[in-house]
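Just the one chain here, laid out as structure tokens, in the form predicted alone.
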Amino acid sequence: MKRLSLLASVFGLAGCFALAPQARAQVKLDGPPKIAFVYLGAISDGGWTGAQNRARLVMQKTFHEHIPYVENIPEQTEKVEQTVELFLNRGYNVIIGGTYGYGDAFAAEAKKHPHVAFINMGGVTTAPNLESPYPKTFQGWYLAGYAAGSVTKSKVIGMIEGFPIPSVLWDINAYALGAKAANPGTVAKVAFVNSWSDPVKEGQLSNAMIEQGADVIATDMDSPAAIVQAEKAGKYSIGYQNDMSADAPNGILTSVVFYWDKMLVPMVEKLKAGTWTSAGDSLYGLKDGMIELTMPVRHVSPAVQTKIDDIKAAMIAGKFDPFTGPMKAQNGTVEVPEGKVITTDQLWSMKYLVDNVQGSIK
């Protein structure tokens, strides 16, 4: 889940995004689109890279061509630039990456190669020929939280997280708010691994939450380790990024799944037509099909499934936002006033947990 770096969180994401140019010039490629992927992790990771690779496979089928990739390229600017240049030297002109840490390298390469299109999933740097898209994961997590709230008996649910950065905090807060909407008085415990993938620690934290009364465990991580432990303990669980039902076949409620292809395929089609423009640091949600729940949700009543469907439809129609006020932080501060909806800038600068979350970001 290599979305945004801790460094960006420390120095303020709002500033990072304010500096990112929202370029709109159409990109003219030197020849037909020829696509290549650069991955931070392994396609077998079961999470972040695996979800991106699913999109690559869809694109291969859609465009009837082989799309190469390279795995395990670290977030080191020089290494990323070398990898990109290798693809460029072989004639590839649509380079797709997948992590915040590639941002500087992609920005530099985009400046050097204005007739190449760059797409960095989870990044923040932008240019006339560089877009950094990300899904509105909070939409999926609100729905998943509603499911969790509907089945919890203890009114305690848990969530295992990587780092306390805005795009993680909005997942936690949406999950907690969804659970509270379904079952008032429900609290969500949160624990941070301080890594995007540490299966041993994820499992340990899952067990600790279960010992503290949590009867639903959600993972926001690259591995299914946390929900595997929930399954062993006979508890409910929620997966992330991919359908994780195979890892917790008895207790899983649903998974919040990424469909990057819903954004990437239209982008490439526009590149083929010569009409693509970078949308900058863009967000894509349920309406775009980029984020979704595995359906039907398991272990919930037909009435709850109908309610989840209705909330989802309202979000797609723009009639409901999970972060509609009044929304209070743990310290009682009103972060979103009654009748107001959170703004995009407020999303990217989120540095708090809502009042029914138990845990700390310090």
Contents of the next structure:
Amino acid sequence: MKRLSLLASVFGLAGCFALAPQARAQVKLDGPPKIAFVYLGAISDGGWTGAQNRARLVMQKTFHEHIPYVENIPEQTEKVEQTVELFLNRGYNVIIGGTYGYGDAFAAEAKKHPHVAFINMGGVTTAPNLESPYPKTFQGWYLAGYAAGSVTKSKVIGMIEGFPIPSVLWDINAYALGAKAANPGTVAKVAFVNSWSDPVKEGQLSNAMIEQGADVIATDMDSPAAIVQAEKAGKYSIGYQNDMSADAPNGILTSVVFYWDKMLVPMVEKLKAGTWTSAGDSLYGLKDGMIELTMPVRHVSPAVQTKIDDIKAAMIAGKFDPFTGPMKAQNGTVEVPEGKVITTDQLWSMKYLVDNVQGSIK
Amino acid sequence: MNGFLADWAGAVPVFAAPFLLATTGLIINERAGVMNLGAEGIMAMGAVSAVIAMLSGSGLVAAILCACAAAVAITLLFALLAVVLRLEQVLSGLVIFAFGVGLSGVLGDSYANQPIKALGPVAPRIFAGLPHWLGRILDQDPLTYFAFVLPVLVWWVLERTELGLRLRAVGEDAPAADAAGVNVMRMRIGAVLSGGLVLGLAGAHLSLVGSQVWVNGMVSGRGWIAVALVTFSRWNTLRAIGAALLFGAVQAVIPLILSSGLNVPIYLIQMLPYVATIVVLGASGIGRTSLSAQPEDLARPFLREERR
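Starting from the form predicted alone, produce the coordinates for the form predicted together with the partner chain.
Okay, now the whole complex, with that chain kicking things off.
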């Protein structure tokens, strides 16, 4: 029986390729979707994994089923493969991973198991049955930057980040551009922790920025350490990934929040209907509800709130992109010419800071 | 002297304090002849316990006491392995390192990422009349002040009291100390536990003053840096003040440079503490004084009448 189905799947796969070698095939699961999550960190990390786990909880409610997970699986191919195999042996056929570093393992497993759907949040590898989605965080950060620009008195705002990679750089760039749009002449300072988690350093960087005049501190990290220091200093702050308003109740403006469930629930529904196809290396944004700002934005005037709502609506309608030309890098190079909008390839290869960012990525 | 330099000078004590506490704790250990490589794990236990206590509604003093108690508890295990059972000290230390970091993660799991009230400055108003930069330096929290007082006290006890003499004797030549009537095991257990208590304070400083939040793995190698600083300060707690200040100064300048907006190579800047560690270890290896400063019986378990 097993051999038969294997044979069938081989022919099935061959058939797919024969019929439409270029088109993305619909993924046929062996049975009804049984979902399992593989997490990089702990669900209590307050950030990346915590946000993914919120989505799992929503999915449990939506689909009325228990969805298992494993935490703290490091980005090592063998370990990821072992974990995935364990779930597969238990009959799970929708495997959702949570980090860039699972990419290779997921690609290998996807090739081995064509009747299993693989989704890797934050990854870049793809296959007919592997999708690697990422949020358009820059859309949220543009709006957050607009809010920051409209409340800053010193015209200096700050942001604490992990490593200078494209999906992090587009956050600081959008934040800076949003602030400039609200308040021309505003500069955004950026500092990299050189780690995804070092709360002591995050707090120290936050303090150093405040000493150098920043009066809004945004964190692009998991922990609220940076905005806790801003709160202590009586400055404004912006949270990330989860609603951080409890961490800085007086000074927080808003948080750029992830809702992975907005992307995952429709995918699973399509899998149930047998109509899911991998969108490859995909981006989901405000339009999908994947990224949201906690509303209303605090400490801003009603006029600014209206403006933020308008920009958000324009982004959802596809009429506005934060990275619209002319967009200049620090060194004056025009990265996006006038009248043009950044392309997805340009997004993923972003290796510069825009001209009103103070900081270095070298 | 305002602006950048004042910001820098003002930040140095806070950066130096956890290193100074940890180094002092380790020196107490090592002067009694016990090498404790578990510092990182013991600090993690201190850091997490302080946060758990704060989130459970206790005050700052109680939180600090909890940090010390948890650190002493895990150090007790180290004392059992390394002193009572006379296991290889390096291995025992590594076991405690892994165990402490792991246990702190488990205990702190449901307390992670929840901010706590900060340990505030002693009395900012007193310093209002002073020059700005001096006010910045002096305007620190009580734990940071304590970090700079403790090494002086420890130095006095080690160098000027009979207790200190006995402790040093145990570290230099345990059989001789034993023959002179010093209870080597009791002295070593006492030194290990006191050192562990101070390491707990170092951890509490990280979470109560530094981050004000618990995150798994947040000690981030600071315990290992303290191990290196012990050698650099030549097992002398007064020199440890200088070593920690030097190290704190290097660390404190990084966020200032990074957030200044200067177009500087960030990887080179972030390398500074590690470069400093190498320079410091190299410097401490030069000259005979450093060799003679190391306790003779360091990391050597004591068994009466054992052939040595």
